[in-house]
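In structure tokens, one chain follows: the form predicted on its own.
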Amino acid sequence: MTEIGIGIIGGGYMGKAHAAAYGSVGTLFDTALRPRLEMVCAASEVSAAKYQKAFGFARGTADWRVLVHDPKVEAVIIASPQDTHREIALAAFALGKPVFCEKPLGATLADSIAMTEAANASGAINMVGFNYIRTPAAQYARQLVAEGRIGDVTWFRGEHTEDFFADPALPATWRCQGMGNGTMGDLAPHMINGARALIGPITALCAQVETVHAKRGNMDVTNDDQAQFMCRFENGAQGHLFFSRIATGRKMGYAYEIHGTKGAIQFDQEDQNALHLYTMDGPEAERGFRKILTGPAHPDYLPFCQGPGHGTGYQDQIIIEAKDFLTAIATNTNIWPTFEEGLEVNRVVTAAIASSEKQTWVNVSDY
């Protein structure tokens, strides 16, 4: 085996479920290369150093230009807010580093352009964290449709609803501020990748993008509570596709429909486990959606279990991709989803908040 050393920047919420997926990938999936938790870099010299102790990494700084340059650094894992993803990701291309980047990529389309051309030009191994795409009913799902189970895919209804910021009365937090925060920067990349992955690219969209409380306390909100919108795919199909940090009730809301001439499919996150397809099959009285339960014979589940529908979990989705990101280092060949998937997600973002401020349709490409 031979081992590589990881550096984490940011050690909160993901970067904790980072450090947690690297201390254990290569004991569920036999990876080739073997992870060394050897640098977190957080925002103070205090917390670093309490992340080193409670993640197990060698050492801890709160610079991150010490973990990217330091030769002992051998991938870099950007868990950091996103307007910091640029400068360091441009910094680990140009001394050839593999860059595992949370989403969404970059704070602007600009950021994920320049980001994407650095990887490009380095040809460094790059990744991006869409999470949600690789649970194995996820995987399942994009299997089927691709092997035309349901047919010719006619529409597509996807959201990503979370009910975090339902309450008005809820003090303003630095999620109030800047469009990156709002739900358009946060949420709706998930479920926008989700409809990429399952049905392909998007070409045109119509968008309402709107904040619904405008005060938090004494703070003016600056950015988006939720937004939808129509569109159409590249392949012809319609679609529908709504994002929420105020709905009510939803805690992990990000659920799909998929129509096609001979079936369709259901999915809701936050019944992971599960996955819904009807198929035109057999006499019409006995027709009717089937819940399938994940099992060993879907992707990626059997390294954590050996029966079929006892589930995998929230981490475990982090456990995937960084088994994605390992092989793909040790294979030297880039594992979707890439930064060029990331740029094309922060693309559809910027269409749809510019189609929202014009109150019109408008093509993707353009942007």
Second form
Protein chains: 4
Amino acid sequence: MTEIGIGIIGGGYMGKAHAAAYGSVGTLFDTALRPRLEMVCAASEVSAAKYQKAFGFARGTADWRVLVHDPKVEAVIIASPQDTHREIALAAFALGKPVFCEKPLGATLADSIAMTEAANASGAINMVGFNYIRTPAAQYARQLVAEGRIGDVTWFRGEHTEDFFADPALPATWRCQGMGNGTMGDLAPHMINGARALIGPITALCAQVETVHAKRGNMDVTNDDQAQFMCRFENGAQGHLFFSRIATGRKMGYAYEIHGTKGAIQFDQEDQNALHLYTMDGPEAERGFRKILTGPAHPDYLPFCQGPGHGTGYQDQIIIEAKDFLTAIATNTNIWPTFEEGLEVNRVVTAAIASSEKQTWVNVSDY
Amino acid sequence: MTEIGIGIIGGGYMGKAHAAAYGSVGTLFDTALRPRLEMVCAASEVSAAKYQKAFGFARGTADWRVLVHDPKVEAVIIASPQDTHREIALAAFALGKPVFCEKPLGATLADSIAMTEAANASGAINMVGFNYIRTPAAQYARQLVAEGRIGDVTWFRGEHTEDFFADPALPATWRCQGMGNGTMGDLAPHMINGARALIGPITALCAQVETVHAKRGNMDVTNDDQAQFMCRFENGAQGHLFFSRIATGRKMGYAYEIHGTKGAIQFDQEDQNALHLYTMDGPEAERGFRKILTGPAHPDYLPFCQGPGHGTGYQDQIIIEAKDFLTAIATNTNIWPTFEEGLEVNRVVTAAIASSEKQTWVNVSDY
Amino acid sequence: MTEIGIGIIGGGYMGKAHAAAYGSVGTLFDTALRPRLEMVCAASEVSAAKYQKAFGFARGTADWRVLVHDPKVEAVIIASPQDTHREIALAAFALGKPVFCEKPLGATLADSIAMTEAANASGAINMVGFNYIRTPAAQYARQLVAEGRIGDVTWFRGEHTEDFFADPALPATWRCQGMGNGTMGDLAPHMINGARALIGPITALCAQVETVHAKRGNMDVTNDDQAQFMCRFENGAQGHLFFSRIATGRKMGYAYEIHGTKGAIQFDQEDQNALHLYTMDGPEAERGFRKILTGPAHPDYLPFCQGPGHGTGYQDQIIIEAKDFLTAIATNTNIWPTFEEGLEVNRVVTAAIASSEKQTWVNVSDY
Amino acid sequence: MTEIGIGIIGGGYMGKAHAAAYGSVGTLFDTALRPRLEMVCAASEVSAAKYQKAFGFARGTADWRVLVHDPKVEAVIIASPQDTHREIALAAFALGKPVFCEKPLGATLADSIAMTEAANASGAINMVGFNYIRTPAAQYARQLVAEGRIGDVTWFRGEHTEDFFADPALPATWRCQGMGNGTMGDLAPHMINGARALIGPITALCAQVETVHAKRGNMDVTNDDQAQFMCRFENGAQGHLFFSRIATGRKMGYAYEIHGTKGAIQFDQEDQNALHLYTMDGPEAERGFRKILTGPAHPDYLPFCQGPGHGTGYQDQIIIEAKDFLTAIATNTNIWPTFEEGLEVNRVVTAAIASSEKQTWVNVSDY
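Moving on from the form predicted on its own, kindly provide the form predicted together with another copy of the chain as a structure.
Time for the whole complex; same chain goes first.
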């Protein structure tokens, strides 16, 4: 088996998640390439040394350029702050190296455009970290919709809701500044990606974006606490998306329901191993939403467990991402979601913010 | 105990429900007035005779005027088609008789205004049949919100979804013609009433109303299959309401969730005996939505059963309405929801339809 | 329509429930006989007068013999304490009058035997009040099993659990004395009846019956707080039943699950309008328990509501009983569950208590 | 950080799971020892080479003695068939090496006794692979019970149910032969361990063990398809355990409910990230089972994810086991569950089989 040197930029939450994923992905999945944790980049030499040791990397650095240019780093994972994504990605693509970038892709729409153009120009493998669409349940839901199992989709409702800022007494943090750290910037991309994956492109929308708690302690909150938009999908379906970081009681409310002319689907990430499917088959008296537990019959489940219902978790989503990224590199064929998807998600976010400011419907393609 | 003669106009679905309710309400509740099923009015003499016998009325008639003017009919229940509501109600109020009117109040906003003015001018007891807000769970939810148990409300999401027209192959019926029979006319009033009861007045909204299946067989469908609106409540909360008769898999999807600064509430009429409450009390590790089963500790439950969790059903909501109507008459004091509420709900419906046509936000008070 | 005079003995919880049921059953269902609330019997003249008025009876009495012998009382409902059941029933059967008796049938096995013999000898209509097996969901579950939809049954687990005595600090009441008021006497009959209805006769069992809190205040508790037994059904299936009045958190835990060679069923009375069905049909990836909401496609639902998912409640079970009792009388044909069923349930209770004392398996037919 | 060489015996399902776990445990948790995948042992040289490569081990062997005696193998994981456990463990303990053994500990009670004696005599670290009791939810449930949050336990019901043999038409496999591969041998140990962990020792029981489908194709099935026992715990609580491999619809039905004098707990592994807690705190009207989603406030969750509700899965349980094993070695202090626990579980299994044969209650300590 061929090894591949992995470089991860960012030693925080997501950097650690990716490091752990690359530590076991080669054992769980039958990947063509076996990852080697080559180098980690962190904000300082001290923290780089700390993460190198803690995560099991061969080397550490405080300079992402060193990592990107190191010949033994053959694939780059960007898990650093949003405003660094563009520069790093462009440098890696200039060297023809594969890049996996955490969401959101760019800090601005312009960044996302530049990054996508660079990716496409380089021909290098590129991928964006929309992990929730990778669960066995989400992949299977996507397949059911694509195969017409629920007929023509007439309605999609999605949300990404958490409650980490629900208590108005909580002090402000860095998350309270900058559109990229608000609900639209931080949470919305996941569900917009989900909506696009399941239903297709969003063509028009009308949004309402708001800061509910404008002050935390003495500090102003300058980004949004909750946001919603009504929308129209390219295939004609109507929809609604909602995002909140003040959704009291919701911990990981990445949830959706889809109505079709032959069936319906419901999903909630808080019970990520269950998918609820309703179909119009059989006698009326026997119809109901069935709670399908993920198992070996569903995508990317078997490598984690032979038995159905035993369940996968958050970290397993990152492992599936790692598997897909390694497969894309090994086969030199991009696997969805690429930077193009990250860009389109960013476009919807941009359109929604504009719609809210204008208090009117907008066409997404105008952004 | 004093008896009161009840006259019911309409022998269909709701007429029967009210007749049955008045047959047992006096036994279940300790009502000051004991109802006597005096007269039923139906579309023809034949059907009037049929309903008189089937429902146990003393007399039947095919002329609502006869019923309204009969001296032994001391309270009038209007359960006939929407376009008859106004004329009947006005006649009853002219005689000073109490009127219970099924929702929606008037077939048009003008009708609702006229009916409410007549009700107020007469000083007679008046009530509208929003039954879903009468369940023990709904009443308790209202109480929790009113008492500040979940703090300041920041978000409300409501829906009234059913799937009786989900299959595009179903032939058209009378329900496919006339705005009053579409989703906005037929289903929306319940949840708009619910939203107002729980959160308060809706001041502005932006709606999207649509006919998804424009043809059924050879017949045109001229009213809406599904509709949604984003809104702002008077207390500042943001909201979203959705209504559908093509919500595949949903049978009685009168459901809502409310986020507050101290807690949250979730409810779904499909499991009407459970209310889900989350509060920020106690240690983080022990927090979660608790599934409260209705019981004697909740409003209007005990008369149905001494034990908690034994449950009430659809017909019991109608019985609670009957109890409230009798109580209002006995005490000569209106009990919410009166015609005023029916009018305000109608105003929101009218504003939403206008908003959808204009593709813009509207102020409800402009309608 | 022919009227029938109803006499109810007992003005308490169940007496009221039956009185209310007879007040609306004729309207909700198309019964051949229309009930007339003729006479109620209570413990004293004062309470008889109170219940007569409160429940809408024509007359009241403190002497059950007066009620039974009154010629205008054409059907007798026994809702008085257990130890009165035998004498009343025998008197009524001697007059050839139909009798509906609340569960448990007799205070002792001997009583149940005598009552059943009298019923059979008289040829009069007889019925026992096992209300939980009357819900649309329970009736449908029974039908599914009977039709082989889940194949051969291999396992049945049932429970009837409540928590009204869960707190050891609660003072003793009359419920703490007498086997008939303990868990085996009061709660077990419902689920034993359910098990028999769904699976068939229980042939052998091994039980454990216990008083967990032997003292409440200064008073001894002389009956059981919880009990369980393992059993074998006549059809070969294995089973387990559990009963408790100290099942903290459970309010109406009449619940069961059934495993068959082709499917499975789960039900919990706390969500009485849902039945969970799993079948081995279709692709593995789509299998799961489906939550079927009761509706017009299920037994005895339509008279309560035209729409599925709108739900029935506790009081509606009593109404269905009333309908069945009236139908049995009108057609002069017994409808299950008759006194025979009450007797067989009593036999299982007796066998279980004996098994627990002996600490061994017993054959039910030996009791 | 000090490295430790890991040797895994068995390349199948569990061997792979452990190999993957040791690949990421050092990154996810801050373990004192960093594992190095030193050697894997499989049934043949060919398969050893295959697993060495697939799982990322330095070396492979077909002889477990080579692995156990290799000086670079500093800790031994036994994931080979049950009848090999004893010999391997004894050899490792003879060298003073730490041993992690998959459940069930020994193929027989005698094996388990011998293994536990050897473990204790050697003073080496020893642990048994009861993974389900390691989830954040299970650990937290254990803590709640231990701290008296639900008061004195009065009832425990547990089950481990799956449906992999529910279809009688499925052909026999090796799983249909040998008590160790039946329900009591294969599934029961997990839930017996769970019951002991949550409530304490089981002192007496009465069991019913049965082969439901005695033939599969032409082959006899010689072990049990389902089994149950009633029991008494040392602390006085009553209980019931059920195990089945023919529990149609159940995929990972490791589930329990616990009643206490102050609260109750419900858990089902099919939704492993939720724990349901009921307490008698607060007003009656607000009481209900609360669905607690696991998060950083619960044991061993935070290393997998910073956000609550994001969830852990099956593989994460194995990682937590690896963390505990490494911690035990590093601190030279055994961490529960040790071989003693494996032995006690085996004793309960043995007692249950004897009880079923004798058709009587037995004392566990007699076995």
